[in-house]
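Single chain ahead, by itself, as structure tokens, in the form predicted on its own.
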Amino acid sequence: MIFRTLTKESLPGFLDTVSGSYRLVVPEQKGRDTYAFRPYSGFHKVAMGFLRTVIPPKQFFFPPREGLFQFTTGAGIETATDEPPSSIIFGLHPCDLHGIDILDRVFSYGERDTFYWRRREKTGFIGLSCLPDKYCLCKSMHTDFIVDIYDLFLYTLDDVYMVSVRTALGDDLVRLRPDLFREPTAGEIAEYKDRIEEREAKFTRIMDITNLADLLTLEYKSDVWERFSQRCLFCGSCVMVCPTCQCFDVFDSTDPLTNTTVRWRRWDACMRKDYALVTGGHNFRGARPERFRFRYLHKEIGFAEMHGKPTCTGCGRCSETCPAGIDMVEVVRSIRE
């Protein structure tokens, strides 16, 4: 890992050249208040000071919705050949960096998902600092700061980048225009440990964590459940935006006119009454208390079985996007008393 400087003003230019080797994603302003990352179209579109999109940036590697396959009569069975473009993410926080390596474990468990890393070996990444909202959870869940998966980071200062180099792809990054990076001088250093320092005391959401899977198991019958269910509507926010959550369902559409059959996969929810529904009618989970249960034990406690680290990243979305206005600090925060 090295450090260079980019001075604001040459952050554009940068953007520019770099758009013309890659296919470039960056925040854009969606409505008032909400963002989404597009295809770049120039400086003027991108979002500098966006604090999170409505959907993850999961969607570039997990679509929601895609086709894996197709069987047509007398042609057999034909696979999804389209090749992705080599592309940059730019802009993207150390919660949703942490979201893409979770996504990579778990794509990765057993069997890799073809689907997921063909997209996923061709995207770069272009991390982005930002500062806490009343939303954001992230020092709580441990990933205000990441040390991996990105290319480059920028750390903004007040009149430059601070920018890490941490991979090959982020140095032929750098070496498409090499005459913007610089050295950091010893006062650009001093203000980048500042920063760090008055970012971390930015952050007013907290939760305890400490011990939370015990506490989850050992409250696995309270009464909590039942009384956030009754509040919850089931509609499925919550998963379709946060950034870690994979589940997915697969189903068949066949068009009788060609004779051609597609599997699709999509998005799914376990929040859905009929997401356990099985053959003969029975459902794992078809009371409202146990749907809304397992959505917490599976993000604390299975996923952080088996690969040590619970699925939430801290970024808020779900909170923000609520509509019955359920926060995960208040649930946890119940479960404690």
The other form holds:
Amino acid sequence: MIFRTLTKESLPGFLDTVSGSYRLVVPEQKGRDTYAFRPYSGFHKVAMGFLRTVIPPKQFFFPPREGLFQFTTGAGIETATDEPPSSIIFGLHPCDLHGIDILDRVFSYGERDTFYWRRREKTGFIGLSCLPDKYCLCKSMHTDFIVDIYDLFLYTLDDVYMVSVRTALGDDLVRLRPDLFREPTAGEIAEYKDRIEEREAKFTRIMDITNLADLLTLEYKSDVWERFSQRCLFCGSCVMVCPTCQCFDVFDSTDPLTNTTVRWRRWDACMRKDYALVTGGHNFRGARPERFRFRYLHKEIGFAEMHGKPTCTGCGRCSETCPAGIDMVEVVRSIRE
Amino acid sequence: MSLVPQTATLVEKRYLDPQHSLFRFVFDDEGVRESFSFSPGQFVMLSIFGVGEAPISITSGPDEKGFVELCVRQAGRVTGALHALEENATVGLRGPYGNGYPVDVMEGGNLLIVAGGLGIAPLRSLIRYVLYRRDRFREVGIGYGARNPESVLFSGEMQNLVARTDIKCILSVDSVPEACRWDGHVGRVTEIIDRINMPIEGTSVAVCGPPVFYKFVLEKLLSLGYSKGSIYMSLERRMECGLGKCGHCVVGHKYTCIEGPIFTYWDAINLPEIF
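I would like to compare: after the form predicted on its own, may I see the structure of the form predicted in complex with the partner chain?
Up next: the whole complex, starting with the chain shown before.
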């Protein structure tokens, strides 16, 4: 890892150059307070102050709906042969980079998921520092900074970005415009340190996750689950916007004219009523409190047992998105009480 | 590629009873046909193109090369479409998935197999495994319970097992309709466990059947003194991938498709949401 600085006036020129060699994806403003990752169409569209997009970056490796193969009598099974483009996603905050790290673990556990990795392997990441709002829980989840996954990371200072160059790909990007980067000065290093402290002070909300896996296990039969499941609409919004939820459903559709069947997979949500329903009619997780509880247990315990850490990245999307106003902090607090 | 099946041809469809048939498939690709191998208790994802995919236990034995047999009940969308297929139809198969029975642990000891109804499907694979290497096991007992003589699956094969002297196999039915001939036991499957009378020490027990069957058989086995760690169950869950990713088969904190479907009773009762 090496550090360089890039002046703020130089960033547009740098991104213009990157977009000439890679498919560049950046955060753009969509609605009044909503943002989305979109293909780069000029620096004026880049929402530098954005905090979170509605849909997390998982969509680029694990699309909401994707065709896996097609089958036609005679031709048999055919899979896509197109090469995904080399891509760079700009503007990833530490929580989203942690989310990608978690999906990497899921999609490489056991048999590698070729559909995820064919895109993931061709994507590089430029991280961007951020300041928390009232939904951010990264500090509580220990995902407020990151030391891997990214290729370049831009820390915003007054006049420049302090740029961490972590990988050879990051170095390749810097070398596209070596004229824009220089060694950090002692003053910039001091400013970088001050900014870390300033950011620390801005976290207003803390979710106490000490011994949370134990508490969730001990409170397995708590009426907290019943209480929250009364409010939950089971719409699955929290799952769709979650950077680490990766459940999917597999189904076929057949074109009646060509008789070609396409096998699809699409995002699924564990709180859906027939999620654990099997042929014959038995539902292993049919009741509302069970379905509500499962998501918390899987995030905090199940995944951690399998992959080594809990899956909540504290990005705040679920709390901001929930139409019933269910806030994870409130759920966890109720379990602790 | 993950999630993409191999095409296979339905070469034989053997009628077992109005609800169940045994389907024999041969992979179309010669290389896959030769290299496909599995352990008893593992399953495949079966595709009926245009309808969908479902997890099905392998019913043939691992020593029988060149084909895969699945014993399937006509119950849902995919299995309904499978039963409607004619011989020579093309399906998709991928796998094998799951852990299978721990045959390396079972070998050298006694083995008690207890099946109820369609639970015989994965256990037939284990039985065939044992028949191919009978000398590696000490005492072998098999108990198979069905509703009535007509619903005994693989009745010819089962009768052959009953006739063997190196295996103590007893068949049991809940009731015998009038004008139906039946030489086996009539009553509860738990009663034939007593009659098979296997030693408790050094015995592995493989159990598979419907939920109510598990309830009574497990109670019985525990009352006889079998350790929860020596009883192996095969769990059923909804599955969409078989690879520990789609999430549907999670029971408690474990993926049935990779850490199961075979769990010891001890592991299973420590999973929340087991039944």
